[in-house]
Amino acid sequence: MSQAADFGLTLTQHVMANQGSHPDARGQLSALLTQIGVAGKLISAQVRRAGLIELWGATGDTNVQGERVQKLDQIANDTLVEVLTRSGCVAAMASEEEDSFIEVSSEQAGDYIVVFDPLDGSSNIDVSVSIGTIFGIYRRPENEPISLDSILQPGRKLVAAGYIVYGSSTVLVYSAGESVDCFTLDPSSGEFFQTRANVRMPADTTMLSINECNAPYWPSWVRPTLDTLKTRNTENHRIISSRHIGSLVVDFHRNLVKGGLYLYPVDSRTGRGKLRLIYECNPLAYIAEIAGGAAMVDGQRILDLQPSALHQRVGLAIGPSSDVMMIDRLSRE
């Protein structure tokens, strides 16, 4: 027996034994699932060599949001709408770094829309610093053609999401409602396998991301939330620490696994947050709520924001569900 038949189930063998249990359980689904774990696989390797073969780096393009596009985002992307056309489960798409939805032609489309940032955290590509995927998956409505409405469903309305983390190792996390699951890329036979069962976010704050430079432009209830968190620990005993790496996915997978709080408050600059709703809030959202936490942004629920633009962006607080409620309770006063 090899030494790879003792890590555990495989991701596809995990999507193929638990979509029966899901509402939406269609053979579609779990091929998609599979094919995003592909696209990971395909990611991942770019990201490895990127050093090596001059992927770092600008394209000297600026994304919709105008943001300096660096060549393994476009890589990513491009990788992504490639994989997901291809797999005969998807009907339209919409990307971070794109301007519009992309809609696949009748002869290839299927029964799904997917959303995805393809490669977040790419600010940190020149430096090493880990950087992710992040996608959701919702269902084409039924007996519609695609328009832009399809795209904009709110959160509470997907049936999967998930990410993929391209760190010390490659780690793909995903949901499709029953559970939170954890598989890592072994190399040697280029399969995802389990390593994490039933993810539960820890109920207790141990860890706090935020980029307290912001600190000028945050809204009242900011301070009195990080003093208040900063007051558990003791001349003793320090229960909390900071710690912002600056890729919302890393930053959310360590909170998701150790316990944590990310905050990123709307800016009085903008009158808005810096995070995409559909594209990053959202996925990160249905994940942290199936493993206990909670995701909110000026008292409401992610999931229940109802998106108005396809880069439509939003405040955030998501980690352990009792201290997500103790800042709606002090914005609210």
Ligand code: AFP
Contents of the next structure:
Amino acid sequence: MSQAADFGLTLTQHVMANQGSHPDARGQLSALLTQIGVAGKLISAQVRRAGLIELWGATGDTNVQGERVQKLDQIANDTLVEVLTRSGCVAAMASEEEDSFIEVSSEQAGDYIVVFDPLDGSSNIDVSVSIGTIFGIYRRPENEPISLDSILQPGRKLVAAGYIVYGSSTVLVYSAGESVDCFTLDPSSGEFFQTRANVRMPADTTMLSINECNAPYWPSWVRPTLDTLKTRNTENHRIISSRHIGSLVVDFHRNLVKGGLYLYPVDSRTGRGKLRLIYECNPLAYIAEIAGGAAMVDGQRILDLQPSALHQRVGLAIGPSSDVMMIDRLSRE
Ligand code: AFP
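Okay, that's the form predicted alone, but what's the structure of the form predicted together with the named molecule?
And the full complex, kicking off with our chain again.
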């Protein structure tokens, strides 16, 4: 049997097969999703070699977040900027690593806006713990010049979103509104093959992702809420276990597949959340909801928040709907 027959659909085959079902897909969205797959392969190759060619460590710069920029962060960012610019599908883009948005020249501009965190989990790069890229795709507003407002769209206007996890294997997960599908990179052929179709988030929480060392900074509702979850574990049967690796996108992917809840409350250290709304929370909230889960903060769907700034941070509860709703209710009692 040929390898093509052995494995599932390739990413490109899947994107093309589904383009007809998307009102926005006039070929550009399909081409754009395929190009994001190309960027993922290029970044994956660098991640896999980082220690060998001294790509670990920091560049000495700090980004707009005030965080030390790791070399791989910069490489991942530059790769995405270059690939998206050349795609002919993108009018503008915004990145965690860029102070402001990037407008693509009119000669190369396309119909879409892409927001991304090029490498989430930077503090894990030097110790070979899984990291990932997060992306969201909007249509550019019709008949309007590109401005910051073109980027500050609520997550409910996303036309596609996804992420790429650089872990024990490289997995690309995306949705264009219909289903959430996973593709694993086959290093020998350099192709992404479908490995999970129409992923549904399990209804029950079996894993809890939260940094318990932030407890001194939490609002008063957090501890009792966690106790409520932990009391589900009886002497004879542990239902919920803790898994928090410091890369939101990787914790989210495991939670999406196995049924887990990720929580990062607004805390007293910053008076706001740590996670960025536009290019971290919105794309993952989009995926979570299409897979049957939920993502909320302060009584609102993450996807309904109107962004006010490019690097705006928010609190986040994301996972199985019933527990996300319970947490959100308890947080407002
Ligand atoms: P870095 O990219 O700076 O490592 O931050 C990762 C992150 O934004 C998210 O991916 C993690 O879940 C979260 O921060 C971990 O934050 P704490 O270290 O405060 O738990």
